[in-house]
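In structure tokens, one chain follows: the form predicted on its own.
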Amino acid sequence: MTVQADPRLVAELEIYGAQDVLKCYHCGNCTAVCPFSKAPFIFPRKSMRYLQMGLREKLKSNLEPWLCYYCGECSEQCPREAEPGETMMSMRRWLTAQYDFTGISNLLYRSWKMELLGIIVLAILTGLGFYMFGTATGDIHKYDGPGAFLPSAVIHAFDWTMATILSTFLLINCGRMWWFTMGRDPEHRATPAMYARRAGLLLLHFFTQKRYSECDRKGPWRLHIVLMLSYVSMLVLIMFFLPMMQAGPAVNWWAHAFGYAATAGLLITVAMALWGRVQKSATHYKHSHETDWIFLIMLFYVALTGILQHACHRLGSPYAANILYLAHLMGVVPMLVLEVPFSKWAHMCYRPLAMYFSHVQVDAMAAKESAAAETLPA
């Protein structure tokens, strides 16, 4: 790989949230206190150095920003207040934009106004589209059954169509992540057997955030895992059990109990995250990129309108339930379209992939060293 320095890289990362990276003089305190910084992945010092030197391609091929969970201890121990934890966070945003072949991630992260405009436009189109469909084919005073304003079968088909399109974008971007970090560098090329042997790590780290749980500070991990599992649970219920979830007004506890738990998890954890950012109560809340605020506010809005819509339906107010359902969908569609493949929720894929790839990289390097040792004369 050709190594070229780009002096514009530091200024570029500042837009993504990098804080005072030029203050860093590489004392190594940040790396020394990080519980996850172990050979061959020495961070955040090495990543900070790549950024200072303008090594764009080195940074693009780097897995280390994804191996950092921003507990904040590195920033607390930095004698120069160079904010290595926040810089690693900015690198994750920047890498998300590098993986994205459409350029949408770059646009969203570089301009909160464009993200907000995109949300508003998608919300209006969603509301108008579903309202026109609902009034043309059903009755806004009827929530479910024949003649319903927004029948579950129609929403179900829409969900799966959107999921297919968004998953395609995300899978392509995940493929680009593999190419940048594993595929194009001969040093990191691994055999199919190495990938197969480590495949279980994907599910392990996706569902448990196991590495994060090993951090000395358990609070952020607990908040993160509840938020993630609540979102995934709600997504599974909507994608696979929507007719059961929407039927009523009687409560089907077999399905709705999971929905209530997931909604409570979302509302509580998002409220805690928002309050933490307002209060700046922890190091990782000290700095907030605009996209962090937008993401959390949208998630809270979607969870709140969802439970209110559900409550109106169960209490026998189908007209209010349909109006709130429209408001709910006007939040759901922009959040999924923009956040899943192009912004914050994409991290749910990139982090487990990084853990997986890091183990495969270690296996590939060990195999090369072993092969090289065998060729040495006795």
Contents of the next structure:
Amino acid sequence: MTVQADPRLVAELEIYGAQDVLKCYHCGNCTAVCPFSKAPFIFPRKSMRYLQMGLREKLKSNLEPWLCYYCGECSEQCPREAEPGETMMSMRRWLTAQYDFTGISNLLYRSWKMELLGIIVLAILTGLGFYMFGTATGDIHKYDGPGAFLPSAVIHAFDWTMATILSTFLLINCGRMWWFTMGRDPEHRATPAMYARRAGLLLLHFFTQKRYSECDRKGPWRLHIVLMLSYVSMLVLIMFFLPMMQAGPAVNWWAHAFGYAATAGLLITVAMALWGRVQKSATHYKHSHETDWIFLIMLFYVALTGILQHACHRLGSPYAANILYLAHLMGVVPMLVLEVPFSKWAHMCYRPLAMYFSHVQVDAMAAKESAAAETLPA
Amino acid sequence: MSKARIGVYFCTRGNGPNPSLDYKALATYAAALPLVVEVKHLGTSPTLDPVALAKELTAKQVTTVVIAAPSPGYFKTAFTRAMALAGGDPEAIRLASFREHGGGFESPTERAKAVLACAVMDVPFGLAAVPAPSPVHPDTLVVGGGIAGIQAALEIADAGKKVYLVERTPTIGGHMAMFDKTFPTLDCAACILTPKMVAVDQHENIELMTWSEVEEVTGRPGAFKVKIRKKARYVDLDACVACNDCSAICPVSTDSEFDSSISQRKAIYIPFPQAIPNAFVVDAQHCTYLQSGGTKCGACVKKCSKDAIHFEDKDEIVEVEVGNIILATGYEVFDATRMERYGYGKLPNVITALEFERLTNASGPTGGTIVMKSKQFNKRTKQEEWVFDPDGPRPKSVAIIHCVGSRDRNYNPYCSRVCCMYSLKFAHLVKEKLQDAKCYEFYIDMRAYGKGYEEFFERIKDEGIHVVRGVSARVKEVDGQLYLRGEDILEDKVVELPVDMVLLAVGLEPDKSACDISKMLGVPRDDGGWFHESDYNTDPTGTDRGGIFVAGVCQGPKDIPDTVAQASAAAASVLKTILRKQGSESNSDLTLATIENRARQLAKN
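One more: the block was the form predicted on its own; return the form predicted in complex with the partner chain.
Next comes the full complex, and the chain you just saw is listed first.
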């Protein structure tokens, strides 16, 4: 196999947020500092090397960026101030763009103006669509029951349609991730049995982020797990219990207790993350890519408008509730459409998949080695 | 020939313009210089397009270009091309190099103006900025009694001129006296140094002042008046025969500086048996008699058969007049406790380079046996302590970590130059004394740059030492076993290595006294704190202050051969002024007007 070196690779990664990559003089301190760096996944120094040498394909088939949780110790102790942690972060952004077959991801990461434009266009379309639908079929002064402005059944159906489309995109991208990291490399080719044996890891890492919790610093994991669980709770509530959520005005504690907890979780953790980035209070908050800001602000906006429309409804102001509901949808739709398959949200699939694939890779390589050992003459 | 029309173009490079340079003032100054028709600032790290430049040159009818920048040479090519394109003389490009001629001055803008004026008038700066001659007193002061100071003092004294050698500690010898072997020849350091120390002591032209510090320097180049504080030693140098009776009876123990604190000395002590002057000294801070105001102890006075101990001694101020001063203040090693990840100060068997030098030295506390620290009960303090016991356990594996505190932007960005080689020397010594021990070197880049050094590196590898490319990230202790985690870059793996002992190859930092002396004498220092030489390539021993020279590590990290060479060179520079009976005033005292006038005169001729 020929290896092609691309001298423009570093410049390309810099668009995704990489910094000072060329300062690295390969002392290996970062790798040794990292508690996760274990053979055969030795990082971040090796990834820095791939980058400096312009090994695009090698980087594309690299699972290591997903195995890093950016505790920041490598960057803090780097004798060259080469920011290996931030480089790993930028590689995750870059990989997200590489996995995406549509090219939209690439566009969003390269230009925050494009992303903002996308958000605005989608928000206007959503707002106009629902407003026209709502005024045609219902009354803006009615929140629930017959003749409601945005009836829960309609929104529910819309949610499922959107989920199906977005999941399809995301699944295709996951398939491409598999191809780049596992499928196309004979070294990593594994049997279905190997995949089956490790399948449990997917769920484990999705729900617990167990690996993140193994970082020396626990704070970021705690924040992340609360944010993630809040988000997943909200997702489940909306996807399966939306009619129950939207019914009222009495509070249905069965569903709403979860809703309140999840909203509080989202608002608090997102505010903390935003404040951390403003203050640059930790190494992983020191450098913020434009997409980080947009993502956090969108999430905060969506959680806030969600709870406000709910409150207005309960407080007996259906008009305000409907307007806020509309505003909420104008945030939710662009956020999900752009972030889930094409941007930061995609990591909810890529991270557990990378953990899963990494174990399968190790199994596959071990099997190859033992097979090779058997064929050797005694 | 018509008159030249000069264009002055400012450019800066790299980390932006030097914040201490006032470019606005420079531009105004340049515009007022004769024949200057155009002044322009092209920005920081500009990408110069020769075609566009050529158009500008044509428009302003510029026939001669002056590029004014910290490093103007970088931009010369573009201007040469532009000049050719504009149909002018591509040779008519002059450089005003602020960095080359203006480093480290109190008012860099004034100096930059002078550099600019010389370039505009086409006079080499070195010809215009000539310090005035000054008469020279034939005596010399050498500050610092390490190998650099010793070498410089001996060279001048051997030439028949008087030298005052001032040393802050009780003995001369400096760091070299602490070393076991020199690299790459593996000579015994003491065997080379001690004869030189004795020669200093016995030399008729050298007045040795140990346990003394330079307090004040006044006067002018060629005629300095120096006040030296001779600290009270409480021991009569002439009477003391170094019999050790006082030390034997002294009840107070404290860490021995000479043994890098790995052994104890008494409050009345001699740093090491071959110390020069060969006499004891009282450590007033620890002496019971002095601390109690003469009410307690005093055992040594009674014991001394030569009546050499005089507790009534007071500090003495000596004034001397000298023509030249050689600074040889040396270095101190990087404080390894600053890098917490290596556990130095907490883990007993993580030790620094100087501690290992003493440990492996035949005159050290273990007689040169390499042992691990073992826990012992100290009867006096009634506490368990980690000490090097000559009968203690021998390490079965030793790891050496390079670049501790050096080449690291969080600490010192520079390379300390000696650590790679002394680390290789350590590996050899470990292997020589403990044949079965495993020895690992964790390095980033192996800097074996001197004569015979690369060969020494090859030899070490042949001796079975594991040389690992990759710096270790941390040292931790689990159940009494040290573990060192690092990346083996060439083997492509992360190693978690159990070792018995870790040696930290700490880098060099300027001696703290350098800061005071720098202020006292007005000798500027570099970013790293090292004394700024007057010209890196052609005058590495001179400074911008007339009559003041530098030698050894105080000018920048270097090994023993380089230190000795520089010390001899500094001595030669001093001797030149004495023999010609003429030195020079300070380059840094030259005013803008002086340089301008001289340049104008030269330009006329």
